[in-house]
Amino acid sequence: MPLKILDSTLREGEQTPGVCFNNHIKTAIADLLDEVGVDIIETGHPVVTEEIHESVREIAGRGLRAKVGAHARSVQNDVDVALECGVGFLGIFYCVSDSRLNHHEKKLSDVVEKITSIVSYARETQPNLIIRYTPEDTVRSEWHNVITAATEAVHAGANVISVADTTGFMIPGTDRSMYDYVARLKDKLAVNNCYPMIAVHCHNDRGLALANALDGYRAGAEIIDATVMGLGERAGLVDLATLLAVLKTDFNLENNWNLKLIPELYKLVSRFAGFEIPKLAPVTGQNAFTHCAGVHTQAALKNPLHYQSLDPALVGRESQLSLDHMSGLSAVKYALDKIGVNGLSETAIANILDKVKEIGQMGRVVDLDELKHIVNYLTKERNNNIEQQSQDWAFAFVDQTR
């Protein structure tokens, strides 16, 4: 089976501290989204307030490609409201921890037959719909919970399973290994006659969540759970467009994903959630394929790939050149030739790439901008003749603005 994204940016996402988006943005989110081509979008817990609910219906009812999905808690009112919306995903959860469960003061076979009647409600109400059921911070559950509370919810009608890594507790290739518990766990539902698709939502706590997540997919996960630029609880989740990148280039998966979006995409959510695309986040950050040491640029010039492994394209970029105390020649030619400054001695180049370097001694990069009154200050005359070429050009060059 394809593998399927779901991007909770709308439901986890609103769960960062201080994120909320307001209806009409969540909505153009949602049509980013579904351009971009994730499968499912889980767009928030109707119950919680009514503007939350307004937008799950809303979305639900813009005819997205997508499935629009919404959470839910065992509660029969929980599903009742999110099936009014008219949504085609829906995600139960219930927690099956015996800590949990002796903090509420309650048994495993109660809390499973709830479960399974809630599942059992909504597979009658909408026989359609695609239902999802999550133990809460499923690996650190008792297994036997995990597996009994698994198998009941599938055997009333649920077509996924969620893994949650609540706590981004789990590290490849240690006895946490989220491969090891998917395998395990899709060979055990197996054995009681149960093949739903497993998905695995990954926090980040440790820094590992695509790590994990990729591990789990490579066990046979059918789903990945992620948000744009990885918001969501503490560290958050998985981060969408690095997963996308990698799922795409590295494991060759055929799909539809429109990546050249994701600039856009990304723009419109840090602008609304109010956080800043991190400089070094791999794939989006600005940075990314930013080259700076002189001897990077000198090789980056010749061929990119010496540098870095991922082609910017792919998500509507292109490789950078910082012009900075770390630059080198390579770089402020082929920056002089970009502004079409031509036929200047390699004394004044010299006298200019020393210019550019006291000033990236001071923490700033130089634009192109700067670099013409850069030039002609120090050849002492103006020159009317420097113009931005209006070709392409391999590189461009960081912009301060930005």
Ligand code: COA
The other form holds:
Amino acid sequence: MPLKILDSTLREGEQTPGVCFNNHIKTAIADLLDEVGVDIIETGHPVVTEEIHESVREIAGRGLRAKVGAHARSVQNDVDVALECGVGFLGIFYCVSDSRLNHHEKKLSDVVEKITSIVSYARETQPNLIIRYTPEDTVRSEWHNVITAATEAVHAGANVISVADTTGFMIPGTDRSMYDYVARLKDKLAVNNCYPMIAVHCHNDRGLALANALDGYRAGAEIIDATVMGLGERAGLVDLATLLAVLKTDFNLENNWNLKLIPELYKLVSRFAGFEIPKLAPVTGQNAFTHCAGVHTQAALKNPLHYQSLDPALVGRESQLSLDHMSGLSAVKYALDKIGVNGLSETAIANILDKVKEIGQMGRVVDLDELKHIVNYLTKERNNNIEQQSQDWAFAFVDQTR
Ligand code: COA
Ligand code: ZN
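Now that the form predicted on its own has been shown, please provide the structure of the form predicted together with coenzyme A.
Full assembly next; the chain just shown is listed first.
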């Protein structure tokens, strides 16, 4: 089933408290996203600030392969300002839950009228525009309200209906399943003679954003929203790198994604968002492909697949190991070989392992530089003919077949 990836790092990502990219950084992020191969780049909500307005216009005029998108409330001025930037994709949102309607003392029919007039206006102003309508907080809104608003929006010219799990409420396999929601929505819209693309916008409040997005995809969603590092409101959104790695590895999709650029993209976004990539983050974290425990490293040195189900080469990385109190003799021997120390007695190697464990118990990892000092110290040699090696701990990915 064809699937489009919408990246919202520049729009939803900037809704992360404290995150604001300069426009030259936004352009660099958009260029990299385009090279990675995402289909839609949501660049911002232009009425929010003059800087965002300028950046949306700049990126829209860059001739990227991806569709460049902007965000708008159901307000004509928001649409005018966005379209004036030259975007090819416009996301228009309005929440239709009873609680929000009551809060604003509005009737569903009035709000639907507002949504349809704005969608028709955008459609008439720019006939080739891809228009997405999002009933915010879709999954907690009354079914009837969502169906009414989505049906009318499609009749008015919307091509995409976004199922927004705005609060990260859905749980796979329960009566709050994104799979069931998307399947039901498609069926019901088809009954109403509406066949929009369905997008899924899944927040991560319960840590289930990716699982819910994949659930939505399996039920027929054609667009998945994601951001670099999962940036976004509260606990953020689906993490782009993990999503692409899983889709590429496990879903047999036709694609032209260049995931080798992911580390560069993440470095850029992390630096200018001011957020470190968590060490344990899947795919992009420092530890994502690092083996530690002796039993693991011993087996992984023979074949990394014994303890890895994702190929680090997918994102231009390599398997690594670390030395600490969990290490065993195999890891130490491998590391000694890496620094060119061969021919030590088994006793000497055991002593080195003891020292490594002692340091590990202090909560530190022994790197190759420190290992050299340990060897020199314990063997009472000054230089031991140790070769200068980089800190690269990588070992070959010996067998990629399954
Ligand atoms: N369609 C139409 N109007 C909407 C709306 C929607 N989907 N969502 C909210 N609004 C209205 C609210 O009712 C409120 O207007 P009111 O005070 O007349 O009732 C207004 O938009 C939002 O309130 P507030 O932020 O106080 O208004 P503002 O005029 O100072 O600023 C923005 C409006 C959009 C410029 C400002 O909220 C902003 O910079 N937002 C950042 C982007 C954002 O909120 N994005 C949400 C993405 S899901
Ligand atoms: Zn969101």
